[in-house]
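Just the one chain here, laid out as structure tokens, in the form predicted alone.
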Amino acid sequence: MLLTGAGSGIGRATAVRLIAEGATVFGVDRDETGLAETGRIAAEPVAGGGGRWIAHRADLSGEEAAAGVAAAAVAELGRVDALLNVAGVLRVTPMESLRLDDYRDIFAVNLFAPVVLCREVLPHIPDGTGVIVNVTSTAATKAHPWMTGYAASKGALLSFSISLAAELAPRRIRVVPVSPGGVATPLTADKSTYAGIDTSWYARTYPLWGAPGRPEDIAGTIVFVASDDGAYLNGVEVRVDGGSHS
């Protein structure tokens, strides 16, 4: 399995869960220290389950880099049974101070990298059993003020995923977008991310019990979707938000 964003948060939790269930995970992140920590956790007796961890440091913000990741994964794995696009960036983009470069930077990782990886990996995904899981966000369909760039990138990834699922149907390769709600990760916990905005609005994105989800909550859904148990899920958004957007 090729998994991006494996150095922290949802990506790390997904890697640990997969390895515990015996999968071989080619984990990609730009944070080498984060990748090493993921490998350490996955190797602990409580988590270890016979799987294999392969760390690969890369920045996915360029087309050549993303294509290089796909080539490296194929060279190591031979084929890619599941492509799990979890990597993402979050940036505040208030409209009055917006720079178009902000959008370009966000789209480079949140949309273009998954698109390139899908294109490059597709020849090596087996017909009939292969699956692509793209982590989108409830921001794709629900209001996230001051984060229009992030929301737009996730909305585009959601639309891309649904249409790609129809395109790949003749090969019986599933494509499923998974949309988390508020989740406690290093990405969302970084207070500098929210500089200059009123974060009280985002309290409504939490479930009724008032706390964000855990990375493990989303990882469990990703693993289910990518497994044989999720074999009848295709081309439909799977929202994992604790009911906060019901």
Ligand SMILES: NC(=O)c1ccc[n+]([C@@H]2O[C@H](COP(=O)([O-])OP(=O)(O)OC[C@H]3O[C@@H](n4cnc5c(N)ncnc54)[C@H](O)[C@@H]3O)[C@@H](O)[C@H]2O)c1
Given for the second form:
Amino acid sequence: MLLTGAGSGIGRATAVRLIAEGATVFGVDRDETGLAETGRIAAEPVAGGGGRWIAHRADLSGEEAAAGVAAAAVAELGRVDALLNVAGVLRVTPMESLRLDDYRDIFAVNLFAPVVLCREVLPHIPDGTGVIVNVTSTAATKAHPWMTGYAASKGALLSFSISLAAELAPRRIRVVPVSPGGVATPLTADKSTYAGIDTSWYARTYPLWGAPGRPEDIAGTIVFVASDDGAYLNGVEVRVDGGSHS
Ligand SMILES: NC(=O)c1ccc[n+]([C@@H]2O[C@H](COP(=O)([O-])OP(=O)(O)OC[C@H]3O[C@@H](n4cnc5c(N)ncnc54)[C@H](O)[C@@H]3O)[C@@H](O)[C@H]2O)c1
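Please show me the structure of the same protein in the form predicted together with the ligand, now that we have looked at it in the form predicted alone.
Up next: the whole complex, starting with the chain shown before.
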């Protein structure tokens, strides 16, 4: 399995869960220390690690870089049973101070990298059982003020996934966008990002526990969607948000 964003948060929790269930995980991230920590956690006896962990440090920004990651994964794995696009970046920017370069940076990671990985890995995904999971966000379809670039990138990834699912259906390769709501990870933890912004707007959107979800909650859904138990899930947004956007 090729998993991006494996060095932190949801990607790390997904890697640990997959390895515990016996999968071989080719984990990609630009953060080498984060990858090492994922490998360490996955190897702990309590994690149950029956699978195999292959760490691959790479920055996914740029077409060549993303294509290089796909080539490295194929060289290592041969067949790619599942492509799990989890890596992502968030920028919080009021419209007044927004720079178009912010959009370009966000789109490079959140949209273009998954698109290039899908294209490059596709010949190596098995017909009948292959699956692509693209991690989008509730921001794809629900208002997330001050995150317009992030929301637009996730909305585009959602649309891309729905159309690609129809395109790949004749090969019986599934494409499923998974949209988390707020999750406690480093992505959202940096409070300085929210300077000058009314964060109470976001605090109001956690009805279930009054707090964001855990990375493991999203990892469980990703693993389910990618497994045989998710065999009839295709081209539909799986929203995992604790009811925050019902
Ligand atoms: N945390 C949330 O509240 C939340 C909500 C909805 C969706 N998501 C999505 O879930 C996914 C995982 O986010 P997370 O919360 O675990 O964040 P995180 O910051 O903990 O993990 C993201 C990982 O992606 C990696 N990454 C970022 N840019 C990269 C690049 N150019 N090349 C290689 N690796 C790169 C980072 O190094 C990091 O390890 C993202 O796509 C995010 O948009 C998160």
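What we label the rigid core is the largest C-alpha set whose atoms superpose within 1.5 Å from one form to the other. These numbers come from a predicted model, not from an experiment. Positions refer to the first chain, counted from 1.
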Exercise. Is the C-alpha displacement of residue 207 equal to or greater than 2 Å between these two forms once the rigid core has been superposed?
Worked result: yes
